[in-house]
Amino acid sequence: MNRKTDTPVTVIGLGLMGRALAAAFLKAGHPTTVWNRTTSKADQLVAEGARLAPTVGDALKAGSLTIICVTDYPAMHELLGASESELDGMMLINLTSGDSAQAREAAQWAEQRGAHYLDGAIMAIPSGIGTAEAVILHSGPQPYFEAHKSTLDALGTVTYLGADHGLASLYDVAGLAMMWSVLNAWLQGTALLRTAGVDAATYAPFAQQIAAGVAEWLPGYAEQIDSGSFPAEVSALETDARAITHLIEESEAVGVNTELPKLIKAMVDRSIAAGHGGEQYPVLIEEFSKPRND
C-alpha cells in the first residue's frame, strides 16, 4: 500500500483511543501534533516523536488535518469554540462518539465557520488501531474523504459511507445492535445448556456455526426488505412463532429467563395479527420500523 507519510496530522483528545490514533500516525511516519487537557497523557507520544501543542489553536494550525476524539460532542464544541477564528479552511475529522443528529449539527456548525468537516465512527478497540481489523467509518462530502484517505489509511480499514454526515453514527449503532443481539442470543443458549451441565466453552463453537450460517441469509433477506416482498422461501412467520413458543416453554421448564424470547414473540404475534403469518421472517422489519409507545 502506497501511503503519503509526510502529511502533518493533529490529534485532539488523548484518551485511550486518541493515544492509539496518534501512535498509528506516528508509526506510519506522519509528523504528529497532539493536544489534551491533561498534558501528561502525551508523555509517551512525545517520547515517540509527537509534538505537544500548548493550545488547541496551535494544534489546529499544525496539521493538514485534525482528528478529534474527545468525550462527547459538547466537549468538542467547547474546545473548538474557543478557537473559532482558527477554523477557516481547516480539515476536521471528528471521531467522537455521538448520535446522527449531533453529527449533522456539528457539520453545520463547522461549515458555518469555514471548516471542512467529516464525521466518523471507530469500530475497533484501541489495541486494534493501525491494523486492517480496525474499521473506521467516515461520512460527509466525498472529496474531503478522498483527499485524505491515504493519510487515514494509517488507522486501519477506512470506509466512506456517503454524503450524509449522520451515516457514520447510524452505522455505529446499527453495528452495536448486531453485536449485542448476537451476544444476547448466545447467552440465552448458554443459559439453557448450562442446566444440562454443558459449559459455555463447549457450546461456543456450535453457536459460532449457527451465527455464521444465519449471516449467510442476510443478503437474500435484504433483497426481500428492499423490494417489500417476503415470500416464505425458508419458513413462514407462523412456523417461526411456534418455534419461539417452544424456546419460551423450554426456558420456563428449566428455569431460564424468558424476557428476550417473549419480546421477540410479541413482535411476531403483532405481525401475524396484521396478516403476515404466511410471509418470511424479514417481514418483521415493519415492526422494527415502528416506534413502540408503552
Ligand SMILES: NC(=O)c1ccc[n+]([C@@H]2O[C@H](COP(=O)([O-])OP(=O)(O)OC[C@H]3O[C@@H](n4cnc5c(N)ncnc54)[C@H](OP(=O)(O)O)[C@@H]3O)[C@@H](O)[C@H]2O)c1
The other form holds:
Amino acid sequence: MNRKTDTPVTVIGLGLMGRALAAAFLKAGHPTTVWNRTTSKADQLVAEGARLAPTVGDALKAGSLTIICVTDYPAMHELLGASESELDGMMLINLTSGDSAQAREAAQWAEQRGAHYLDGAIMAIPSGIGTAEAVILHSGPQPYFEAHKSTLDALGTVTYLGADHGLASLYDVAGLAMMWSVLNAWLQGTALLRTAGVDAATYAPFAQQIAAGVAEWLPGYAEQIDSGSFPAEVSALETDARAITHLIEESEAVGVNTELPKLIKAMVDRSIAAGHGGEQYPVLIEEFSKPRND
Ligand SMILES: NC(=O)c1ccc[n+]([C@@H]2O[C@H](COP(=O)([O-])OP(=O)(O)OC[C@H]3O[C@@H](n4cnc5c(N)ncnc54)[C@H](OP(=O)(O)O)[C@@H]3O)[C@@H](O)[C@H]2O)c1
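Please give the other form, namely the form predicted together with this ligand, since only the form predicted alone has been shown so far.
Everything in the complex follows now, all chains and molecules, and the chain you saw is the first one.
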C-alpha cells in the first residue's frame, strides 16, 4: 500500500520508546513535532529534523495526530491535564502501557474534552520500531484507526483489535502471560536437565521444537473452548494429571523447584474433582476463568 509520508505527526514522551517512535516517523519522511518533559532528550531528534514544541499545547496543535508514550497513565493524565483545553478535535493515540480499565477511563476522559482517542500497546522493543517485527495494537473507534493507518504504518505492523478501548491493553497482558509461561516452562526443563550435566544451550533447540509443536494445537483447542465441549481426542485430563505427578516426582528426586508443576497440578486436581477428568486439557479454561476460591 502507498503510504502518505507528508502527514505531520506529533510524539509526546521521548523516553527510549518515544524516541524510537519519533525517529521512525522522521525516517519515513513525516514532518515530526516532539515534546518531552526533559527537553534535552529531543536533541538528537531535532538534529535529525524534528521540531521541538515549547509546550504540550503547541505540540498537540502541530500534527494531524499525536502519539503519547510515557511511563504510565498517571504521567499521561498529568501532562495532558495541564493542557486539557487544547484537546478539542485532536486525534490522540496513547501507546503508554497500562491496564484495560485505565485505557477505558482515559478514553472517556479524552472524549469528554472533545478529543478523538485510540488506545494502543507496543509489542516490541525500541530497536524494532519501524520494522515489520514491531507489532503495535490499537483499539477504539475503527474510523479513527482507518484514517491514520497509513501514517501509523511507519512504526511497524499496526493492527486494529476492536471498538473497546481496553482491548489493546488486554492483548498486551495476554501476550505477557504467554511469554512468561513459555519461559518458565523452559527454565523448569533446563533446571531438570542441568542436574544430568546437559547445558541450557543443548536443551534450547529441543525446547524450541516442543514450544512450536504445542503452539500448533492452539487453534483446535480454541475451537473446544469456544464451543464449550472438550472431548478427549488426544488425551484425557486424568492422563495429563499422571504426567504432571511424574514431573513433580522427577523434580523432587533431582532436587529442583516444584512450585510451578504443583501449581498446575492443583488446578488440574480441582478440575478433575469437578468432574472433568475424562475431558481434554483446555477444559482448564474453567479454572482459569474464575478467581481461586478454595
Ligand atoms: N522500552 C520498551 O522496550 C517498551 C516496550 C513496550 C512498551 N513500552 C512502553 O512505552 C512506555 C514508555 O517506555 P520507555 O521505555 O520510553 O520509558 P522511559 O525511557 O522510562 O521514558 C519514560 C517517558 O515518560 C516521561 N514521563 C514520565 N513521567 C512523566 C510525567 N509525570 N510528565 C511528563 N512526562 C513523564 C519521561 O519524561 P522525562 O524524559 O522527562 O523523564 C519519558 O519521556 C511505557 O509505558 C512502556 O511500558 C516500552
